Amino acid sequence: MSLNFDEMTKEELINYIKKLKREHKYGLVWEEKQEDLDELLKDNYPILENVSSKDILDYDGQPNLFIEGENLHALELLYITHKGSIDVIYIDPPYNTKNKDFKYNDKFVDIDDSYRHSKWISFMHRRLKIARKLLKKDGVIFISIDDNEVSQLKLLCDEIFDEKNFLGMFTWVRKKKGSFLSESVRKMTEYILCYRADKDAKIKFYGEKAYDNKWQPLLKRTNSLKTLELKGNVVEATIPDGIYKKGEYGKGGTMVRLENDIEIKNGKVITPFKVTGRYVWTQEKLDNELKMGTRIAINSLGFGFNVFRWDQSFKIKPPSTLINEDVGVGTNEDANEEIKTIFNISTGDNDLFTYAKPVSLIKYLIKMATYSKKDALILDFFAGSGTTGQAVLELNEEDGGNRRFILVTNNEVDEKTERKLKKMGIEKGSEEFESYGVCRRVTYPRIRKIIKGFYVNKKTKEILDEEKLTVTKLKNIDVILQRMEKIKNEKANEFSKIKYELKNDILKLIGENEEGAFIKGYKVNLKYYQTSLLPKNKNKDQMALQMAKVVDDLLCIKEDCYELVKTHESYRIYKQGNKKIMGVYSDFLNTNIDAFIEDVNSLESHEKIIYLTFRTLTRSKQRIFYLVFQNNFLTNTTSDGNPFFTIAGRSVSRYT
């Protein structure tokens, strides 16, 4: 609830400001607007649910995650399974243009709302606080904003992530050609702010090979002379073979002396010698280098050495802050054709998701964070259209890598398309009306169809007839017409659309055909869940009953582990492939523990762990998952501190 400063005794409003003083010495200051969202978790549980229809499992190995539902509560959620694992964080949030783009307690902000910045960073706050806690201590953030809160966005990411952790401010060219509706300025770019977790982390981004293919020279004007010894057959030589004789060659900074005659024969000196110049490096570097195998080489007669470093095609370039064409990514214009081809929309605009970003941008992105990590888990809580689990996908069919994806999205329905389905009839909430929401209706289609593969109708065209229409043939434009009407007839069986086109003079007649083309899929998995909340009961019990119901699904994230391979009134078993098994166990009687004790034993894994949903083991019971299992009681809390729910868990290599 927000403050009533008119309500506030004096004393209250001193208060209060000495509060704000306290807790915001510098930076950000703002009405601390709360959410209905926040509001709900003081009365539920977030939980989550497997919606297995929309499961894609038809290979080995482990899955990439997709969550419908509101992304707060998906965070804390996330927060108990996730805490301190992913390596890069991808989002792309509401930008507040003023627009009605952004969604406060189901109500869009408009310019009018004199609170419109306030609320945008409460809602931003909450949630890049639990977002850093799920970073590994490597991990990384980027976060695309534009001109309307990049101010604000950068001191609330300095606050929550720490200023030493800023990395840098990336500006993406995201328009070939701007706006001309604005008479000050042609809009051309955006942002994209990037923090690490911890500053002691040493972040290395990729940004190009360097020197790839490249000599580089050993001289250079400001270092000191130095003499250097070199063995004969060792360095090559492009000049023409002959006997080069000693003495000074080049001039000014450059110049070098050679301290003895030399022969260069077959490309090769083929005689030991010494020269002394301004070189990089000391007779120890070169040694080493040349041992490492280096390649050293007189390439003009001013006899400064080039090297080919032994490392070279490892070494790499930082990338810079600018983002565009240069760099192989695209635009606004090639997001919305990426839209238009995997949903197949041949004509018109694309009026399913208007503002996504283009693929080749967050593959940029990831590249830059993960080419050494090629095993990374990507997070993104705005999912929007779901380019980021696209650009996953195309990264590791490009290099190999092992990567893989958590997608987070609402099923939020725009103004424009809520406004429309009233006007029909459809409520809201209805599942007609969820049809239209943005996960249902385009993020996870997209992933399917990425995942799975999809159709494409491509268009061919074959000129049946022309005619360059000259003042005297357009005499005679009927007997022209015929003769392309009997065309037309006599090829009607064998194209979809036969069309006239005049263009330069030139009357074409022009058949088109459609040609289905298959885009093939990635072998790869997709778990779905769906965010739900679960009423807290005052009742421990009764709670613990109530939980015990629905938490496998939490733990399977947790533990990464999905085959369910056994199940009992009293206990589920799950397994990840031959590497871990999981047993959760919930009788409140615990009348079959023997039994799970038994099958949990029966299967071979190297590691096994066990969740226990109650502490209400007999004493002598307890005695045995002591000494047998050696389990220790654990507590799961909220991001914020809060206890979430009790169960005991423990990892142990082996039982007896």
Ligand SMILES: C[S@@+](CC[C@H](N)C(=O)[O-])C[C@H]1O[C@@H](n2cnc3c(N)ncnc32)[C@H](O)[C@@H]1O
The other form holds:
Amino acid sequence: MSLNFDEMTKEELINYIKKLKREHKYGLVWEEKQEDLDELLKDNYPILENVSSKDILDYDGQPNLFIEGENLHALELLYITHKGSIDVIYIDPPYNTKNKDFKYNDKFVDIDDSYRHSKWISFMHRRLKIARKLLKKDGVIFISIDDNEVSQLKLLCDEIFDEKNFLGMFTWVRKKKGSFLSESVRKMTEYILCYRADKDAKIKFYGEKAYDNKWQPLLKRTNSLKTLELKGNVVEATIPDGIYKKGEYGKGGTMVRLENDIEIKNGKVITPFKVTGRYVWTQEKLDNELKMGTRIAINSLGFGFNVFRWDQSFKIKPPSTLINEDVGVGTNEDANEEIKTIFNISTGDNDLFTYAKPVSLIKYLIKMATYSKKDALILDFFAGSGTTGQAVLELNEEDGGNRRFILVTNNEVDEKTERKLKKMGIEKGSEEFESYGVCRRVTYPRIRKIIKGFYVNKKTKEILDEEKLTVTKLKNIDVILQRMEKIKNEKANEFSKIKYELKNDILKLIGENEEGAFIKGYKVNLKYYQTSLLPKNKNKDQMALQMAKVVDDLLCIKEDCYELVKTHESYRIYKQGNKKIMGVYSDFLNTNIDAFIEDVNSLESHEKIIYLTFRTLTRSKQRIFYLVFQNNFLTNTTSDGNPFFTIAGRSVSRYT
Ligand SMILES: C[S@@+](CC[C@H](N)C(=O)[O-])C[C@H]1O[C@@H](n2cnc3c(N)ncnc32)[C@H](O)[C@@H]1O
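Instead of the form predicted on its own shown above, give the structure for the form predicted together with this ligand, please.
Following is the full complex, with the preceding chain placed first.
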């Protein structure tokens, strides 16, 4: 039907324009698909339960978190505990390839399922929507993806995170050669989409040091001729000591003219001198630089200067969109080797977990985003083999950071193993079947080994440093060797042998461990949780009692406060060193409230937090408790300005 604008009133026209503005102009269209989980949540509340036998609590310090279970379920709970508090999310979701890697409603999605894209988009849409809310204002998300869903994901993320928040799409070289059996093209790369949470956040990513130990030439053919004047004992020299006569040196555009004789002694030009050439810097710039600490040197008989900038350690360059071995990032094959080392698999591919990411890739991304945020919190809710956990710990070790991770993974049994187990008559859901799941077989054992340290019974090799030796770099080989020798000394205790290797012009410093070496762990803690369901109960009092039993785990996570110091039939009190006390009162009668307040007050701490987890409070009851607590504590609210929030359908109030 065509519209007759002439006959429309002004109001109708305005409404019509408003409607047009609201309408989606372009973007993704998909069929919203229900998940089985939605059905389950009609009759149950999602909860988290601590599995203390899997906790690793050997040191002081706040723990990393490990959550086993469905991630939608975990994300909904993390929304209660971590809304607006995550610095970096890295995820590597199923790519929905032809190899049945994507399980939807407990079934692997088939290549000829006509809803396969819709199912994937629905699945991602729900999870990413919550993920965004978990990010801090200056938080960022990285999402790995390949050709199969990259276009859909980009449009979906533009919708969820806003196109304005798109920071870039990285290309990661995941294979060195690619399969020659491929029919049309050899696929060697995949992508990583990156968004920030808020358009006002200024995100400064770290790529590399701006002048990473590089001496830069001061001559440029296209510049005009300038005469520079230098004092004695300022210019360093790597050419032989002796007297060099006034005259022209070098050729063409890089020719320079020494305006007087100079003497080089003990690696320094001791004579004051003047020199003319096509220099990039003026005399003023040069003097300023030298004052700040920039070094200047003559490294060849062409007498062109090289400078080593004083500010090189502060200046950083943003990363390029290409991620490959040039920036120290490995491939899928490296990831395979990493898993083989940890699980002592000596030959071939590992059959535990294919397509893990190499630690170096995730470390690179996390370093990029947290270079100046070394206590960042990093979340991966498709943790797979647990690479992100290892990357966080390794990066902290390298730069003295105190980052922590939250890993979430289900206990999926891959399609091949599922078929094998079926043939063996091992029932889905049985303990034996579950022991083949990714979480129990790979993720948790890997993280445990990495934290506790482990023995390897095969040779391990690690590249400690490397440099491509170009002609310019060869001139400064002493600087490169000095750097490598320093690393060699620092790492001497970690390897049984450290050696140099020169191949294809690349000089590598390699650390090797002989058979039976112990790979040392990290002084960090881990708390382990499983997602679970609490059946809804129509009897409000019974429901309140059931909820009271499970609410603590979530509150401990929310307040980062885990040490139990007091238990009572009506309440529990936890502490975080001497920084924080958290009391949880969960009786729906107020009989023991005085004892509770007394106990909380008897403990010394900087901060005290009280949670009341009754059944939904009536206004009058809220008022009574408000008054009781106002006399004892400063009443405060949760971060979004509401003192009440809901756990398992019940209102929980927080006071500080
Ligand atoms: C591609 S892998 C991630 C690999 C990981 N980056 C690594 O380096 O090992 C995706 C993982 O997400 C898990 N996963 C898939 N759907 C999930 C869900 N709904 N909840 C939790 N985990 C899920 C799968 O079990 C799989 O291990």
